[in-house]
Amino acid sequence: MARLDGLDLASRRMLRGQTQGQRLSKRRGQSVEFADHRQYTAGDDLRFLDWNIYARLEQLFLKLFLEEQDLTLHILMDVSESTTMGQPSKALFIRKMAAALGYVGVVHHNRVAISAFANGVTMQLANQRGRGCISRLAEFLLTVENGGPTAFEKACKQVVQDRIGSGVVVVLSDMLFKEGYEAGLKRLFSRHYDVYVIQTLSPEERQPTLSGDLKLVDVEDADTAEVTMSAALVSYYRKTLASYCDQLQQFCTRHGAGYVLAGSDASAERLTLNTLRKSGLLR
């Protein structure tokens, strides 16, 4: 927690917050953080004239400052049945990341909301700000239940309809949807949101060790498939999965969204303190 205190949310866009906060945006406004000068024009506030420049150049210049604004951090957390799979489970890793990002958001007085989704949004914690909200954030993450099928587009539609302010949206999910991810993500891509996708896959999904004649059952809809797991089929599966993840990354990049792929066995601490800083989500 002490190391997380040194981080803050970042946005690659100039997003207008709803209230003044502790985050310096690229937007010029009024604060103590000096940004630049520009020439005075009729109607400008005389309080911001730089009289030192006037004394030297006999020209009127206005001081510009970086504006302090809040951001809304909206975390979309996949709690469908498929996230319970893996050792360690994807669900545990997703909760760890939601806890870390939510903590960074509230302690820096950004507005934080978490929407748990399966067949649409199943549970939501909204409008959290300040250290006093940490216990509510923890309680939400400890009590939200995993289960049911996934309807990703439905969940994204609900989130967009209930939009509060502008800010950063982080999707925590395995992104393995039969309906596809394109329609859902397109609902999030807008001038109001800076979108990041953190795709989480279990070790068993990335490097399966299954062999022989098997009947595979989908944990969400009970769909079945009978297969013979040969070395050739496992190799084909790995290539297909890698291609799927590459296509998701390219889709995000084309639409100006950030993308990170993480295993459920990865260190949430290292991902937060290193990877997400390099990706521009945290600073």
The other form holds:
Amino acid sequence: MARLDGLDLASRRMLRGQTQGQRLSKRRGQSVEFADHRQYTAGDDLRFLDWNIYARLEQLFLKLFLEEQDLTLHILMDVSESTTMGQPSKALFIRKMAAALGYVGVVHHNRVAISAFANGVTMQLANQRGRGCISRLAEFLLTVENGGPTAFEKACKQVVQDRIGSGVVVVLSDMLFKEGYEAGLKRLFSRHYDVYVIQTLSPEERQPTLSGDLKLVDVEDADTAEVTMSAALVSYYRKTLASYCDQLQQFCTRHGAGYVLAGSDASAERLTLNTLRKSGLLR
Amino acid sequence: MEWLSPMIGIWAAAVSVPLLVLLYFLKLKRREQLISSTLLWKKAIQDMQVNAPFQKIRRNILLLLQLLALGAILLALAGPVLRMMGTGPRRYVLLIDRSASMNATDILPSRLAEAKRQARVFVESLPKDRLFSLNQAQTQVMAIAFDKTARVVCNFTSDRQQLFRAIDAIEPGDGASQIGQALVAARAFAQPVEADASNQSAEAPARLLLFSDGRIEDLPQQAVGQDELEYYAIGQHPDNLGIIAMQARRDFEDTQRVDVFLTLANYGPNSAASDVEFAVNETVVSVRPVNVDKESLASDGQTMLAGKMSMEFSFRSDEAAVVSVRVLKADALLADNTAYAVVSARKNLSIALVSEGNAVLRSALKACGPGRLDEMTAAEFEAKATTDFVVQQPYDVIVLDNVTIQTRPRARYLVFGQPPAGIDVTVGGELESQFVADWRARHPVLQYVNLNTLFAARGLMLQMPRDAEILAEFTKGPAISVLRRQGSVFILTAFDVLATNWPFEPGFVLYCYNAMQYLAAQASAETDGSLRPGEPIIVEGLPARMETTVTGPGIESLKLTATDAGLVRLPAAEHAGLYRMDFAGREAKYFAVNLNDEQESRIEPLKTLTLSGQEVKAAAKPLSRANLPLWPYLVLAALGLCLLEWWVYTGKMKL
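How about the form predicted together with the partner chain, since we already have the form predicted on its own?
Up next: the whole complex, starting with the chain shown before.
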């Protein structure tokens, strides 16, 4: 927790906040960060005239400063039935990550919102700011229930419509959506959001240890696939998984989003302290 | 309700039901596994299928087993058979030799059993009846068992079970082997009976399959068409030591002494040593070691001659006796290792002379050394004949000296002059001054008798029936003849002795002696006959409807009843050995039935038969199963593979 305290959210974009905060925003405003000059027009505040330039050029230029604003951290956590699978389960890892990121967010006076989604957004906790919200955050993460199928696009649509505020959107999910992830993510890819996708896969998903003649049953929609496990099939599965993740990463990169693949057996702490820092989400 | 092919149904059920259950279990056993998403798996499967349409067959034991099981079922559906035999419907006649030599045990259990087995194999190998065949013509088989006589055990049929039963029912015999009757029967049955069976008559003649060792007496007299006969030689080696001849008889001089003569023959390529046991009334009298030479090549350079050895035993006894000789070496053929002979009780000739007084004849008969000579007149004879002669036969020979008698009890007669009435001999008139023109000097009755000097002043012109045996002829008619009528034997002399110069000739006494011996021998032949297997045993002169019991090899207390004419007949003594006939209140009679047959004792199987100069070679190999349907085995294999697969599968699931 103490180490998380040293972290803060970063956004590769400068996004508009709602209240004055600790983030530089595109809005020119009152702060100490110089941004630009512009020619004076009538009605401008004379306090921001750059007299030094006037003295040199005898022209009136106005000094522009970047306004510091707060940042909204929006965590989209997947609570569908599929996340309950895995040893350790993906749901646990997702909660840990949500807790860590949320903590980092509220501690640094960012606005933090958590949306749990399965078949659409099922629960939401919005506008949390400051250390006082930590307990509410924890309570939300403890009470949120896993279950139901996944409707990612629907959830994204709801999130965008809610207009909680522009900022960083972190998607915590296994990203294994039958409907595809592209439509949902495209809704998030807009100039308001800086999107990070943290794909969580259980060890069983990455290295299947199944054998024999099996009837694989999808935990969400009870879809079945009858397979006879063989080395060839497993290798095809791995290839498929790798290309799936690769495509996801390329998709994200193409749309300026961040992508991190994390195993559910990975340490949430290390991921937060190292990997996310390297990827630029935290600083 | 009947089942046309119940076995097929049972087979199908036995296979399909467990298979179905097994498949059900296999299906059920696919383990369910919950996973978070089937998305990637489906993609992987798709990829695998798309990327590798001809994927390398992986080492999957289950797949292999399934393929094998499927292959077995498919092969079973194809209906494979071991070897095709007999393409079209044909007709076959199985000729199975059941003669004595087929009892040889050089092939276990016996040659006949092997012949029957091969015959069965042949029947099994016939193409199965096609249920839905358009033409009704089917392969038909007939079975004939033959030794000296042929017996059709099964007429043409396509019913295998009937054929099997008929073949199984063939019993071994001890008879000689003659194929003539069997061939006649086979051809007679093979002729289409119905007039409309025109399509049958157009067919090839029925094929004959002979299962024999080839030791068949009458082969040279038979003829078969080209390829009509297939011969399956049965038998392996020729080793056999047997008795091929045996005779027991009382000595002519010393009638208490019985001489037994026998001949041993060795048909093996090595000399045979054995002990020969001689027993009288089942009491062993002596055992002698013998060593019989091996076979040798005959002077013609082709036929093999058996090594032979003669032996002689003798013993003294007044009583009737059963003599047996046994070769103690066990060899392939047992039937010729034992021979029996029945010796009648010592008995002096008893003669009845029916005469009106003939000193010459009386003295001549006395010279024959009879035990008893009773002289009586015709009237006395008639009186006795009606009472005593029916029940017992007190006289061996009755001499009729020119008398006319009305009753003729069954006996042996020496007749001089007037022949008895009712024996188909008529007197055609008187002859005068006759000489004997011709006579059969080698006949036992005329042995050493010189008839050149015989002059008959008067004689009878006898007209003999055709079956009479003429021994001597006058210039105009028969002088001496032998005639058999109604169980009696007559030696007819067509003249009165006293009307000739014969009493002064030594030939007359010789003639009387010969005639007595001949007739006495006829009497003993009637009672103590030595028989060959297959011959009937006949006893005559019994009271009407008398009960008798026959015991012998293969016969346990068979009850027979005499006919009204006092005749008991056992149709055939099938086996060599000693037969005993018991009569109520009389002495039992024994009959010796001996193989005594060189042809049958020579058990070497012939590889080539010669029928009327045409050679028939034995089939190279014994009949083996053909047309054996293999599908039941394949179905069984498929079942086994399924079970194995199940076992492997459950084993895998546990891992």
